[in-house]
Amino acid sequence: MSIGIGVIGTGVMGAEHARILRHETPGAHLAGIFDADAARAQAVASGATVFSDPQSLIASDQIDAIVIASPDSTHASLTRACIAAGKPVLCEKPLASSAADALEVVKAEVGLGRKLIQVGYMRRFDPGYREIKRVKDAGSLGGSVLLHNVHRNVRAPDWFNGPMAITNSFVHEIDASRWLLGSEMVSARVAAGPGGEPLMITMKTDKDELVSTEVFVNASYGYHVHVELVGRQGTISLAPASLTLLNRDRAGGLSYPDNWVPRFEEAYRRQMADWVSAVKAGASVGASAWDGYVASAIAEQIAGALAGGGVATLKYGPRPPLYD
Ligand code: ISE
């Protein structure tokens, strides 16, 4: 049986999720669309119902589960509306634009007593990241001591404000680092380069590991995400994730995509397929609402540290048993 998916928000990511649902996701179909810009919604609908507001999409009996890809500030209230309707959600990261709002989502899910939320931290589905986790968990690298991350975007979107390099971009490294290391972050230091970027963020984990991240959202030359895990017996890192090899002007080399969609295409596809399978089985995969809350809480405290003394002792409440 094919399940009907509604997509809320048809910007870069919503349009990509709609495309993956239409062409590359067995067992599910794009049943409904909403975007505040009706023409933009219509452009990706291709036969799916275009709803005039997100509430009627969530309530519709054509819609079994919902993908939320609208602006960050709408994620928490839409996610809570889906929980109230008892419908599973794949919500784009971040789960909310503040830690307090993310915690309200966690509380709503805990109140319901079952997990309906997956947060779209898609690196957990990327073949390279998964291989690093597999090798680390197999133990051949010895104990982990350091994780180096690099997160470079060509340019920040117009709507990015200062802290969004942390609350919208660096949240990926918070989630991926917790997931890869199986550790919790306990403290952080942050410093900004000339003119405010790049940011250098160093976190310490509850096992004393170091996690360093460069976040450079106006790096110009291309979209480039890198990670290297250093263990006591060896290291493992992503190989250059280039799509093509370019020869020109008596030089040759790997090329970089303009943004994250081509780089993480396979991760988005696997994320959607695994989410659909989990929805059908009444199970859950990927980053939970709790993981989404922790990422947003850490991001908010590091953004606060950037505006203050550059140092943060990271705090978040105890994990509810629903997420054990
Ligand atoms: C964007 O929203 C993403 O999720 C990308 O993966 C990230 O690299 C970019 O910095 C974010 O703005």
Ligand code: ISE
Given for the second form:
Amino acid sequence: MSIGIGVIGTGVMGAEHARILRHETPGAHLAGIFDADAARAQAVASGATVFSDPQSLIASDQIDAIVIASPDSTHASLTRACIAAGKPVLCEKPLASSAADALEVVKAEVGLGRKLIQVGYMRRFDPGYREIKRVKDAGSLGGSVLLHNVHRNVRAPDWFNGPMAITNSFVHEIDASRWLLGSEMVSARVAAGPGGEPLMITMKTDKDELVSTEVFVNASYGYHVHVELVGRQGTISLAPASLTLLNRDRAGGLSYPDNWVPRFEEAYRRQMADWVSAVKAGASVGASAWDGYVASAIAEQIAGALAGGGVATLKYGPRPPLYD
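Taking the form predicted in complex with the ligand as the starting point, write out the structure of the form predicted on its own.
There are no partners or other molecules in what follows, just the one chain.
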């Protein structure tokens, strides 16, 4: 049976999710589209129903599950509407535009008594990240000591300012680090380079592991994400993501994409396929609403530390039993 998926928001990520649903996701089909720009929605729909508002899409009998890829400020209200309708959700990160709003989403899901929300932290589905997780969990590296992260973008858009390097980019490293290590972050230090970047963020876990992350959103040369796990008996890291090595004009090397979509194309495909399978089974995969809340809560506190003394003791309350 093919389940009908509705996509809310048809910007870069919404359009990519719609493409994956149309061409690369057996067992599901693109059933509905909504975007505030009706012409853009129509261009992405490719035969799917174009809805006049998100609430009618959520309520429609054509729609079995929803992908939310609309602006960050709409995520909390739309996920709560999906919870009220009893429909599963794949929500692009962040879960909400503030940790307080994300916690309200968690409370709504806890009140329902079952998990409907998956947050789109797609690195959990990337083959390289998954292999690091497998090797770490197998214990062949001994106890984990350090996790090094690098997050570099070509350039930040004009609207990307203030703490967004932390709350919109670094949240990926927060989620990936918690998932890879199976640990919780308890404290953080943050410092900025000349002119405000790059950022260097160091977190300590509840197991005394160290997590270092460089966030450089105007690195110029390309989109580049890297991670290395250091254990007592060895290390494991991502191999270069480029598919080829180019030799030309007396030089050779790797190539880097302009943004994250080509780099994580396979992760997005696997994320969608696994989510659809989970929806059919009434199960859950990937980052939960609680994970989404914790990532936002940690990011907010570190952003506050950047504006203050550079040090934060991280607090986000006990995890509800639903997420055990």
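Residue numbers count along the first chain shown, from 1. Just so you know, these numbers come straight off a predicted model, no measurement behind them. Only residues modelled in both forms are compared. Rigid core here is just the name for the largest C-alpha set that superposes within 1.5 Å across the two forms.
Exercise. Taking the rigid core as reference, which runs of at least three consecutive residues show Cα movement of 2 Å or more between these two forms?
Worked result: Runs 157-159, 243-249 stand out as displaced between these two forms - each at least 3 residues long.
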